[in-house]
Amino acid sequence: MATLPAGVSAADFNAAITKFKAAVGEKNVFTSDDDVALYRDAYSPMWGTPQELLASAAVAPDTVEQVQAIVRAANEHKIPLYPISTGKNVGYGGSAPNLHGSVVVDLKRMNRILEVDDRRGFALVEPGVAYFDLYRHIQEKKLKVWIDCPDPGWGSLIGNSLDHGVGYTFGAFRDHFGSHCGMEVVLPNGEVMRTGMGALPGAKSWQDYKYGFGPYVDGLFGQGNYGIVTKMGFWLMPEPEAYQSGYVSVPKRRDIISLVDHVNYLEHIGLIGQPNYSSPLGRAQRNEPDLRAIVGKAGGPSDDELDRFGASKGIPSWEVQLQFYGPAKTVAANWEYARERIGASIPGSTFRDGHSYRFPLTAEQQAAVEHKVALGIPAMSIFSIGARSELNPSPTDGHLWFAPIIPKTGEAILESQRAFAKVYQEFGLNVGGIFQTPATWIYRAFVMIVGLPVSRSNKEINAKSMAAFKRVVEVAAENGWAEYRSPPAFADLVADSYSYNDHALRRFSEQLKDAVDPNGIIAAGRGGIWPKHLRGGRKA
């Protein structure tokens, strides 16, 4: 028997299921225990406990009209729905709902690539279209555009964008929500709305100009719960002539401050794509017991101690990979300019060439590319980081992503390293640390992301990670940082930290929720936004 949503009677639930079957066909409504189990969060820290967030059923529409019928039936019987695209958002909740007992609306069958235009550089797709799907379409049609994709290519363009997901090329494209243009939404009352220029019947520029006329409402559907997105446009990157990567190393710990300033300039002026920072000194800990002793001492090491050790071994403190895209001559000139600019400013900086490519690549060349996503090629290799290896002989079953946003400065890197490392050490977690480098997917900020381990068999690991997650959220807020995404178990905690003026942002979001979704049927709890009847005794 399905776990019913709170406040929903068996009679109403069964009546809604009957109407879902009438709308999409019996074979596309899933109520058996085995079928519903497929929608569990594979990385849930509450796996197998009474607190685990589970679906009660799932329904898989194939058309916009079927989505409308589902929403209308849910309204009639007050059934909470939780829409997913492909349900691959692992580390942030997967396909499981925020509200226990919700019916998952699985949009994977809506997988049509509606249009790709390589002259104007856009695609229009449905929610079930994965990065692999669009990439193959572009390759088969020999179109001169690239996708920008996150690490696992199995996810949906729409789903990733709506959760503010990110990728690896130029900043204009790797912000996937920022690079979307126009959407179609089934609203909580069952009506269909198109945003931007799409509100004009027969619009010819729906995927060219995102704002249209009047208020820009698209942002309400990113990490929100005001409707179900059924179509979405995305701007695509023109295929460049060439690619070149180069590496810059700097010797001292506080050189990161000047290095970040220079790299920011190169990126913001448009000369490079995504930079990737790392710490050779941090990697050296594996083979340097003296360095481990310095790092592990009470109170942590001083910058001078780390600099002296690095100098004695010839190990740089920091390294950054720069990525150049464009005409071959321009790429070469930009790399030369970067070397001259940084070399003149940071004593002891060194440089080495990385990979170089000319496009289009052959199939053999594509297969040999190490970091495929940097070239717009979807892959699944990211999951190897959690696999069994010499360095990780007993891997856990997954992770919780803690993803705080910090300013895009070297000072913020150093400050956040020490603040978060202290918490991770207190909880005995081998994540983060004083050599942690930021994720650079976001164009104008850094993300000090870590994966806190979860296990299906070891509840102590889960308890430790959940406690640590709560504490680092608090520490982040105390320092003026906050998370940009969150697993469902912590959505309310993260929303609580956005507390300016007595949580004015959340109160405004809830007013909108009450107005457009008075029955609270769409993704209750998503983004920390709950319908009125589920807010309980919360005062803020």
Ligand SMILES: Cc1cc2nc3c(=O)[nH]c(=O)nc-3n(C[C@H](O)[C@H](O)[C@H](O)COP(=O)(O)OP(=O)(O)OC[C@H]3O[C@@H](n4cnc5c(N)ncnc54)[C@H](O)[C@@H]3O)c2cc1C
Contents of the next structure:
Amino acid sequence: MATLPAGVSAADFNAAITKFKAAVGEKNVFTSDDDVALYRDAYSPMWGTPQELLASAAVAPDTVEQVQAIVRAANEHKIPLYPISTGKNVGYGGSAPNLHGSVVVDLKRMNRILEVDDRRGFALVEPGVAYFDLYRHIQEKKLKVWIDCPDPGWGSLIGNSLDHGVGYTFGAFRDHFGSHCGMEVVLPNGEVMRTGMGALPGAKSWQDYKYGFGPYVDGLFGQGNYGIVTKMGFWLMPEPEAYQSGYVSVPKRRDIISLVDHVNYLEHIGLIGQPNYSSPLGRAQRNEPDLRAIVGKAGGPSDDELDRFGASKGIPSWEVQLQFYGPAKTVAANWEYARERIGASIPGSTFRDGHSYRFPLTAEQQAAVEHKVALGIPAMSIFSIGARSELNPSPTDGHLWFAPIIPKTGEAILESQRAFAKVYQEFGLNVGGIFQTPATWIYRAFVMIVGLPVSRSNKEINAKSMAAFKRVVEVAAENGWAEYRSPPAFADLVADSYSYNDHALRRFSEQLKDAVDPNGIIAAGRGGIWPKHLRGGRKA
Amino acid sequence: MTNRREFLQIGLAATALPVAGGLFASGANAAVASPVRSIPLYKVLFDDRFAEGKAFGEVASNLGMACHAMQGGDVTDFWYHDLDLAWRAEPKPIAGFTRHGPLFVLEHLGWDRGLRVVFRAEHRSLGDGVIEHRLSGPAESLSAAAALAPAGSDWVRLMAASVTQCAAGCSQPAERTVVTRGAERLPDDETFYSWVIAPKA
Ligand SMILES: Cc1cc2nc3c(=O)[nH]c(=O)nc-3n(C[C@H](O)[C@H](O)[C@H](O)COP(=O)(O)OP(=O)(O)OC[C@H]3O[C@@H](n4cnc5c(N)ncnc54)[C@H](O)[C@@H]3O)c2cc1C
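With the form predicted on its own in hand, show me what the form predicted together with this ligand looks like.
Let's see the whole complex now, leading with the same chain.
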């Protein structure tokens, strides 16, 4: 039999398993090694070592009542539970718990799409509903709304948003937790709570107004461990009439500062969707040995050196893809405005048109779209890249996402590039660097994300990535930056960097934890929040 | 159990056949079929960006299998328009020749529907035309796959034949490593996988 949770007797564990079986049926409780192994984190840097975080069993309810019965039995026998929705959180821990030996509550069977309203623009779903499922439902019913999904479409709206996941379309829709509206939660004592307007019996606007009355508690369930979410509402974007993308290039390295300011303006005033930054000069390294020599010289290159090289070859330092959504007329006008605005401000800036579409797309058009998620179409193509290439000579078995938040400015990009590049170089990791551009999913901040490699066969790679991860978290904190999301193995480390006023935030969260979940049965350690009896084991 | 001769017959016969509507498509494959019941495949997936993938698809097609060539190595289209719908009705076995990504994705999606990878062969270039094939799966299929060793550049065709004839309902999983010589390097020196995903026994 699998690992027992620490401090839980075999008798208690078995009694709980019996109750779980009574609640959900024997075939929906998994205890064999083979079945429990499916909940391992495929990208765990501790794969196959004694430190790997493993589940002891899994239970798959189909109804809210079954979730309640599981929680009650867990309380009775002090069994730690770890709820997952579709469990595809690869890169951030997969389906594996923060606390070794937890029983995974696998909510995949609760996969009902309860309502989609394309007039008010929302969906109400259960945890097992994947982005692909909601997309199919919308297509089949010919509803005039888009989903906003992460790169892999196999995840769930609820699981992704509860880990503060992100997407690729317009403004606030990309912040999946931010664009949710209303929750139903099974609390640690087994009670069912609805948040926002859902607390009003017979509410007619649960998915329209988030706050209801009184404190807004939904935030506690995102990266938290105060309950099991069984329903959530999400706002959906109306299907636009048209899409147009355009590319802006600027010649000099420090032009990024002005470029970001303009793009922020365009985005925050609602003219563009997600901007995508890149560096043509960075890409040119592949074919330009002289540039590689400049970049690799001791102490790194100066901005002037890079500008001179770029000017001599006519290669711009930076490029940004702007994406316009809306009526065809305004989309064209907005692109024209962006060109005028940036062209008048940044000498040497150049512009070119990207793709343009009218919706709905034909099947052929849809098949040809490169980054489908930018048009609200779920995909799995992200798993087809990352194959061996000149820049990626040793593809690995996975990666740990290091995802620090920095301010949405050009200065912060330049500063963080250098700070992080130093660490990656120290550890001999071929990631980041002085041409790294930020991920822009989050509406009001940048994320300087990199994937640190993980290997099943080479433990040295894992040790190096883990050491680098630790160091880069420290360097980030020294600079006033920190991670927005983390694999369980580093949750304590990351939570530790949020230490203002002697960890007042964590102490408050743990006070709440003790009050709401005195037996500490829900997702112990998630978000760096531990129940009282396990606090001594904090990993940081 | 498929013996070495029968195994080679299947593979080489398939190699020689035209792509569609060949001998094996008509059920005549019973002539060389293994006495062990093979897993009835719903579809065979292959990466047609590479010669190896095309050869794999060609053999599978000649053996009468319904095949799907992935667009750009991406499983999305196959998943959304085909497999998800098929698996909703009934979790059916599939096989393929892909890079790691598509296998990773389909293996995980399969778990959600009660399927498992029951046969996996990892193909890696070791240089100088040497390719290492690490196989794991039903003992019956592996003993047949040992016939790969002398296959040289025909290894992918034999692999296709082996995978599409993968033994069903075998309880004894085994592992084996075979080396072939005289083949082209694998594209980009990438690792490729032949695999079968089938309902959990
Ligand atoms: C190549 C690659 C690309 C990726 N791209 C993106 C991307 O673009 N955007 C992005 O956001 N992520 C991305 N990810 C990360 C991840 O794969 C996705 O976020 C994925 O959607 C998360 O898995 P899930 O939806 O199945 O959530 P789950 O794994 O089900 O849930 C995540 C966590 O939330 C908690 N949780 C889940 N359900 C509940 C519940 N009902 N009640 C209480 N707590 C719960 C659990 O702690 C769980 O571990 C990427 C990963 C990889 C490997």
